[in-house]
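Single chain ahead, written as structure tokens, the form predicted alone.
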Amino acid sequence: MGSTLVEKVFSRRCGSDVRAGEVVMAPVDAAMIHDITGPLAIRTFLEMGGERVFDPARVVMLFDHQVPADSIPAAENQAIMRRFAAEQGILNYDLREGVCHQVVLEKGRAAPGEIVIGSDSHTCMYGAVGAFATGVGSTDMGFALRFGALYFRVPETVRATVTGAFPERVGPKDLILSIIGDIGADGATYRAVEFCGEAVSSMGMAGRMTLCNMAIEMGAKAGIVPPDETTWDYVRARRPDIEPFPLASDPGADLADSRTYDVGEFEPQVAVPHNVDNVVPVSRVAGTHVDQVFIGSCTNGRYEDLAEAASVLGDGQFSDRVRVIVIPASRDEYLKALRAGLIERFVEAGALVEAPCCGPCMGGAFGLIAPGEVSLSTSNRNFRGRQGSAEGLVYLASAATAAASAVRGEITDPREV
């Protein structure tokens, strides 16, 4: 029987044939901590008697959730992490670079065949480059910081084969929302979702990141895209020393489930409060009043997303009835948008453009909504209270749908603008 892509990653790193369902102690190639969960992981590391991290070069540290520090406790947490980084010799990206998941990939800290962990649930985004990447709790992270390894139960694989070509103003965010709506919030629990097919192969890295980022929203342990020429071009631009090698599931590999989606039949999708798998076509909720639109996050804050939003905006203006917040996912993405004139266009149209960070996505820094208000967001979660008041409503959509809705002041099909 052949092996799945995920089984091959674990077999390669463990040095022996590994199958789904087995529990293994596997080495980690990189471990990421940020300003919310990092202090807890550091405390666990110290409580375990840790003196030196397993390898400072393999620890990724940065701040993105509450930056600049918006409270005394946030400032204290960041001070703890800065001291720890200095003592351990860890490169700390601090608050300069942007959202952790975008930065990890931009800096080449994840690559095909590697096992990468992060103390954040959306760490699964790194599967876009063919890594097995997953979020872990602070206790597990403390253990990994000390020993450089972690116990895993090797997950079964759900394959999502995507065919066809995207219609105009329909894209990867609409696809992943549709898949989550089909599989359900717990339909892929502790499984790896492998995205493949012609529509994925023709997709750029930005789109693949969007797919893998939201794998956790169907309960998945990881999302992963088989590395191809697009992957290797992206990775080698950041780590020239890596030589490409074949890494894909074998024909006949044992799958837990397999589903096929034809994007040629899709229309823009929207996740309706208060669950990510509560997905409907945009036509079902068109006309819903919105108070705030957020374009950004590790899901859809890349240049490609901002360019799509700007394309929908055109020479128009955002509605005066809507607070529009635009946040590029990283400093690199911000500079791309700035040099292309997108930042100026958004500001002219009435948006607030903020420095790269999580912003409204985590509901604890800025951009919160009041009771009864409605937010349309390009981020990844719409749980009750996610962006402020528990009595507010959060809808999720693509950057194109968000921009169209910001222009009209109500949820709008981007194909109509």
Contents of the next structure:
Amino acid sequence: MGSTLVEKVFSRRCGSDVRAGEVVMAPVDAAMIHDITGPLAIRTFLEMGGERVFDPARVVMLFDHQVPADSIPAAENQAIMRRFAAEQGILNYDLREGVCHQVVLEKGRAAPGEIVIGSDSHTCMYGAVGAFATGVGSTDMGFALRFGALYFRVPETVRATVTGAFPERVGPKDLILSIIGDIGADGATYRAVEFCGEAVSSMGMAGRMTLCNMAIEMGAKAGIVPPDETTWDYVRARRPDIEPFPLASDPGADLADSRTYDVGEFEPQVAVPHNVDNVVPVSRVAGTHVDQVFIGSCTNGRYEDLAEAASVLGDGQFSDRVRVIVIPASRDEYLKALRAGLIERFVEAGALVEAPCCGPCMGGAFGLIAPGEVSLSTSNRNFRGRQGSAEGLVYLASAATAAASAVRGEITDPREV
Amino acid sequence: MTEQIERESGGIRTVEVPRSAASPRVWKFGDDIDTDAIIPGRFLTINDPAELARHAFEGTRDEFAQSVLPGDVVVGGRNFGMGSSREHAPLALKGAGIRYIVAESFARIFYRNAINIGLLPLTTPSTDGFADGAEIAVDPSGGRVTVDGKEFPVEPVPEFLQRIADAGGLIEYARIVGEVETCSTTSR
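Please supply the corresponding structure for the form predicted in complex with the partner chain (the preceding block corresponds to the form predicted alone).
Below, the chain from earlier opens the complete complex, with every other chain and molecule after it.
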């Protein structure tokens, strides 16, 4: 019987044939903690009798949710983590680099075939480089920091095969929203979602990151794209010591489910309040008034997203009825956008451009919405209260749809601007 | 059930003994209850369970924090605890004196976090018959829950997680095992 890509990752790291459904104590190649979940992870590590972390070089630490510290408790949490990093010899990117998931990939801290955990649910984004990556809570993280390993139930695989070529102004965010709408918010619980097909293999790393980032929104344990030349070029630019090796599901691998999507006929998609699987074509909600537009986050804060938004904006202005917040996902992405003139264009058009961080997606730092207000966001969650008041409304869409809506002051099909 | 809750504020540590429910009751919630609802993002700088409990379900069901009693049972529909990996969510429930959460299904990270901190998430085929405010008794070893005198089956947690649950959580489990053997396969 053939093996899935995910079974192969576990088999390779465990040195024996591991199958879906088995529970293994597997080694962890990297573990990421940030300012929100890190202090609890450190506390549980210490409560488990931890003295030294399993390998400081495999721990990634940074702050992105509340930076620069927006309250004294946030400052205290960050101070706890800085002290821990210094004591343990952990490289702490602190608040300098940006949103955790973008930074892990940019710094080459995840690679094909590796098992990576993060105490953040969107850790599944590292599947974009062919790693098995999953979000865990702080106590699991404390255990992993102590022992360098964690229990995993090896997940079954759901395959999403994507054919066709994206029409203009339609892209990976519209695709993943559509897949989530199809599979449902718990349709892939405890499973891994493998993205493949010509529309995925022709996609750059930025788009693959958007896809894998949102696998959790179907309940999935991981999202993963089989590594190909695009992957290896990205990874080897950061980890030149790694030799490429083949890693893909066998043709006869046992799949829990297999679905096919053709993006050739797609139109822009929007997730409407208050669940990510409430997905409709943009035409169904076009004309809805918006108070705030957020372009950024680990889902869609990369240069490619900002360039798409700028292309929709052209030499126009954002509506003065809308608060437009643009936040590049990382320092690197910020610099790329800056050098390409995108930041200047956004500022001219009336946007607030903030330093790399989670921003309004975190729902606690800044950019909160009032009762009755509507936010259109390129981020990953539209739960009630996610961006401020529980009486507010959050819609999710691509950077193109966000930019078009920011120009018009209402939800707008980006192909009409 | 009486639990002590330690609270630290401004460097002063106090111990409270909250009033327990004479008859534990159901706090009924629907499908897809997300961790942002259980504890909103603006409270994530708090790490103390008792303090988190004061903000549990704030904005979506304010009366929970005001009148929940230790021993009460949180009941959900499908996909309880979806979303963020924030352990602050099960900690807020633990801080409120919750011991059991009964739902038709759980989101993966929340399920594991709950067991890791010593809560027991139990699944049952349907929670339609669980009325909000009903009296409830949970008997995990007997595989049943009784709501207003009527019995419903609950499924056991997987074997490898049961060992963690039996220890009282992952911290206690880690203290017991001391070290781990990497790549040991436990059970299907």
